[in-house]
Amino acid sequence: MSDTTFEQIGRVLREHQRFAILSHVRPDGDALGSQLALALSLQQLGKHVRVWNEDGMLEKYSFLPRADLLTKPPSVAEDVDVAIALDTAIQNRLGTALAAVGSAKIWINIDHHRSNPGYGDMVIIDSRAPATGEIIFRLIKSQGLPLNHDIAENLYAAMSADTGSFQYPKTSARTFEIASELVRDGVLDVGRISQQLYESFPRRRLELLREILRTMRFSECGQVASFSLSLKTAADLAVLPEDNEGLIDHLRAVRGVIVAVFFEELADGKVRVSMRSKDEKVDVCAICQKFGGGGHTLAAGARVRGSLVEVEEKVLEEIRETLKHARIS
């Protein structure tokens, strides 16, 4: 935890009027749910709130309460009193949302990625938290901020999404306690939220999985698994970037696999690398930081310049070197 306290941030939230709440490009459920939850709580206080993400609200998460509040950033920058970056380890990953803030008296950075360098005027980074939504819940409760049904549902979805439905290693007793409290505070149908998160995919996502599984390969005696998505395949299937979310879990779930990697070719001459580890001795955050990325010990990513083949070779070689020095039992 940083030196900034919830009390200090709570005071800023109450004393100012105009807010912009931002999150990273290619957002996930934690980013979007956290944004909406904090925005709705501030609106209940009578604040003027903008909620921006470069990609706007994703189709997959359009079921979230008041999803309409979250939009793409305006083309003309706006001045605000307070800009709040949520779930964003590196400030430039705010993309066009960063440029949409003309000026802000105060920048607040709330995150759970340990690779976050602590940008901003007020910073809370809790790498023990499995989701930013958990930190937002603690902020709201500790400061007596409004918490209604819509806010609770967004927070529950944020936490569920970033814990793999409460399965990942950082899920703690506190996480379950918070989820339980959210259910009591107004999440009326947990089954419906879970179905929307995990059982409501478009058919094209299954077709995408079929195609990338054709590229699947294993190395290091089955300890490393990877697959890739080319621009051509993505175009042929007319997939959206959000369709990729969670596909890497099919590799990670294979018995014997320690590190799973998904390589996605981007239009800007870079390759998006998503990496997962099943053993803390193999720190994928440290690996991704060598390529300008970051994240968590067991889940991290980077955007690496080069062709799909070039980036695959460089990244897989770095993973091999890491495995050599790791003592995997």
Given for the second form:
Amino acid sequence: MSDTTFEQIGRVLREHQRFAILSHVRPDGDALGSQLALALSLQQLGKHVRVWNEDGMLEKYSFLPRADLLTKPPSVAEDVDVAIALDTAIQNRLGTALAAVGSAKIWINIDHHRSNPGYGDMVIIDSRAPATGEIIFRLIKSQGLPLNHDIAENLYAAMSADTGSFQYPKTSARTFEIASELVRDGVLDVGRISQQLYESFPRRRLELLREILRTMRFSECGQVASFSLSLKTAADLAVLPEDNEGLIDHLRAVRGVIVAVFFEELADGKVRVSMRSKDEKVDVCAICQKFGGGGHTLAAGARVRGSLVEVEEKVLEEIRETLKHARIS
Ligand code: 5GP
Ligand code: MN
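Right, the form predicted alone is done; let's see the coordinates for the form predicted in complex with guanosine-5'-monophosphate.
The next block holds the full complex; its first chain is the one shown before.
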């Protein structure tokens, strides 16, 4: 699903001067790396670029080259020529970054979420791409936009983060070809980037894992695994929201588990639901959409109003129903 060509976007990028590049709340490595990569490329062209995210730069991604460019949005809106939303399935997941854009002549929406409805004036949604970073690479290459070491490292980090370090099913030959090109032409040190991405967590992340493992539950058949994090535990351990990114993989990694779910109590009376599937026949995006969320077939999320117990019950019931109807060998 894509109405706009890279050529059309390339033209808009060259013909305008002031840009705002945005991504979704609670950003991940793909969102932040894609933002920085495109921003740095536009800066090389002499453009004036703002790079905003509601949460600002996360501690865990502050190693990304020129991470300083990415800031929280200003409280007073700023006018730009072009606003670009990256990796953001629905426009209101831009959060306060959306409000910080005063007027924009053109809105561009570049994403890889199947559930993206295609908001904006120019839209590229490639749900086959495992990461938005892969689409940004193709845009940069096809349009002859600047690509230097810093840009390559941001793109590599984006792709590594969203493919589970080149493991998830959407990882394709093209993904490896792009990664290879980035490593070769950007002269990247893969070991160092991987260490920064996967072996530099604060100790409190492991302490958090220890606590949430105490809440671990499996369904009778062993196909559904879940755990949860209450506000109290989060406060006791003084964890940051970013600390739980990826912990759900421990559930997914269990043999026999098809759906893994993480429930996180939020301060606004909602529960953040994070869901993973190991089988294309069990579409967790569809399940999350029933609760107002979205995402990908195998990785999706939602924010659901209610207490932790209420939301756990409702969501686990919906998963049980889905599994009952899915034909799983
Ligand atoms: P995660 O579980 O890592 O937070 O998110 C998994 C995927 O689902 C991501 O691609 C993310 O964009 C999407 N997602 C997570 N939470 C929500 C949500 O509340 N609404 C929508 N539309 N998508 C979400
Ligand atoms: Mn992504």
